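Single chain ahead, written as C-alpha cells, the form predicted on its own.
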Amino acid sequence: MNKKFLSAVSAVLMLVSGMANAAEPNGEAALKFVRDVTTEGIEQIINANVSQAEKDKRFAKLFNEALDLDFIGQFVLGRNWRTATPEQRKEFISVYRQLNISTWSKRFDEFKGKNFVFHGTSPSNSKGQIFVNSTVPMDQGEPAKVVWRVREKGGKMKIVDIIIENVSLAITARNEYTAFIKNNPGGVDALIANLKTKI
C-alpha cells in the first residue's frame, strides 16, 4: 500500500481522535467545578446565619450560574419542545426556573451539617458531558449517592442533571411533564399554568 496514503490516513485518524478528546470535558475541571458549587452552597447558603429570604436570593444566584436551565428545560419538555411556540418556550423556561429555585432552596437545608465526598468522574455517552460522582453521609444508613451530569460548552461548565440514588431529576421531570401534556387538552399552556401553582 502507498506510504503517502498510509500517512494521510494516520493524519486523519489522529485529527479525529483529537476532536473526540476535545469534545469530552476535563474530568479534573468538572470535579473542581461541582466541588466549588457544593462548597459555596453549604457555606454561603445552608450554614449561613441569614434570613430565609437572603438564602433564597443567594441560592437563586448560585442556581442560575451553576445550572444550564435553558438546556434542562428543553430536555424535560421533550418532544413537545419542537411543537411549542417561541412564546411558550420562553414562558416554560421562566416558570421552570422559578419552580426549581423555590423547591431546591428549601430542600438544600437537608444537607445542613453535611459535606459531599467526591469519588472522581465517569464518562458520558453524550457529547461534551461527563459525570461527577459523590456521596453524602446520612444520619442513618449508607451514604446517599449523588451524581452530577456536567456539560461543557464554550469553555464553561454547567450542571444539566442531578442523579440521586440512581433517580435522574431531569428524566423524572420529563416523564411527568410528557404524561401531563398527553392527558391534558390544554397542552403546554396547561402545564405552564400547573407549574405556576406550585411555585
Given for the second form:
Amino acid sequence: MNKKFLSAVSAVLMLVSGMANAAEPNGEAALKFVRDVTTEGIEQIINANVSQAEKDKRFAKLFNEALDLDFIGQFVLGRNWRTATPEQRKEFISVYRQLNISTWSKRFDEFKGKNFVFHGTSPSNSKGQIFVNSTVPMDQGEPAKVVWRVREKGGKMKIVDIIIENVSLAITARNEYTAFIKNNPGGVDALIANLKTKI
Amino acid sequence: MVKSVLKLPMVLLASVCIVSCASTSQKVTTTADEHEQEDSLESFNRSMFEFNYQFDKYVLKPLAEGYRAITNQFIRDRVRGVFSNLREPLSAGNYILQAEPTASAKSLSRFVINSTLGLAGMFDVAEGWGLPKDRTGFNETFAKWCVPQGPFIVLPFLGPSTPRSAVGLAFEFVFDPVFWTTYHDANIHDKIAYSYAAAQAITLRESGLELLDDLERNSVDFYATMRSAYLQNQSKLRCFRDSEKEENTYDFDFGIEEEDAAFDEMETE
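Given the form predicted on its own above, I would also like to look at the protein as it appears in the form predicted together with the partner chain.
The next block holds the full complex; its first chain is the one shown before.
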C-alpha cells in the first residue's frame, strides 16, 4: 500500500462517485475506502518496523487525509461555532486537529495484532453520507462494534465520525465542549486554552 | 444488614424518580442539538461524581493498581473468567425474560461447560466450541419491555446510571448465585457478599485503568464526557415494539450546509 496506490484508489473513487451522481456515496466504494484506511494504518504504522517518530509522522498524515477534521471540528463546537470569531474558529480547528492526532496515535497502538472485520454499509439520513459497519475481535468476550461515518464531498470521501459501541465520538466531544463553554466565563477562548494544555 | 443496605438505594431511587421520572421521554433523538442530553439532576450528579472520583483516586484505583502489581495477565484472565462464569445463569434467565430462548440456552450451556471442563470458568472452553460469550442483564430486559430509563443519575460508588439500570443492578445483586447460596447463614453471608463485591470492583477497575486515564486526560469536562458516553451507549437498547423501524441513534443530522460555505470562505482567506 503505497502513495501511488492510494492516489489510484482516490482517482477510481472520484470516477465512481461522479457516476453515482453524488446523491449518496456508493456503498462498496465507501467500504473499500474505510478498509484501505484501516489496512494502511495497521500495516504501515502499527506493525511497521520503524521508529516512533516515523510512526507519528505517518499517522498524522493518514489521519489528516482520511478524516475531515474541519467538518468535525465545526460540528463539535455546536452552536458556539456560530458565535465564534474567524480567529477563534481557525485556532480551535488547529488545536482540535493536533489533540486528536496525538490522542489517537497513542490509542491506535492498542489495535496491534487486531483486524477490522467489515459487514457492509447502512444508509444515513444526512445527505451524501453513509455508515460503514465493522467489528474488532477483542481479547475477551464479544467483538466491539465500530461504525464509520463517511461523507462524500466534491468526489472525495472522508471519515466524519467513528462510533464505538453506539458511542459517537463527534457527539461526545460536542456534548463535552458545550458543557465546558456553558460553565466557563472564558467561553471558546478558555476551551482553546484548556485543549492546548493537553496536546 | 444486607437487607437494609439493599433497601437504601431503592428508597433513594424512588424519591429521585418521583421528582423527575414524570418529565422524561424516551424518544430517539435525531438532531445533534437534541443530543445535548437532559440532565435534571445535574448539580446532584456532579457532586456525586466528584465524591466517586475522590473515592476512586484514594481507594479503588490504588487497589486496582496493587492488584495489577501482584498478578500477571494470565492470572487476571483466570479471575475474570470465574466472575464472568458466575454471571452466566443471570444472562440465561434474562434471555428467557426477553423471549430469546436460543441465546438463553447458549448461556446455560456455556455455564455448564465452563464450570466443569473450564475449571469453574477459568478457561472459556465453550467459546472454542462455537458458543461465544454474550451477556445480558435486567437493565436490557427492562429496556426490551419498554420501561423508560429515566433521568441520568450518578450513584454513590457505582457511578453513571439511570433509575432503570440501578433497579436492574439491585435485582442482579439479589439473583447472583453468591448471594442466594449463602443466604441461609447470616454469619458468613455478609462477609462473602462484601468480599465478592469488592473483588469484582477491583478486577473491573483494573481492566479499565488505561481507558479511564486516557479519557480523563483528554477531557475538558470529565463528567460531561462520561454522561454523554454512558447515555449514548444505553440508547442502543431497544424496546421490542420499535426495534425494527427505529433508525440508529447515532445517525444525527450531520448536515451543516449553510455554515459550510462560511467555513470554506474562511479557509481560502
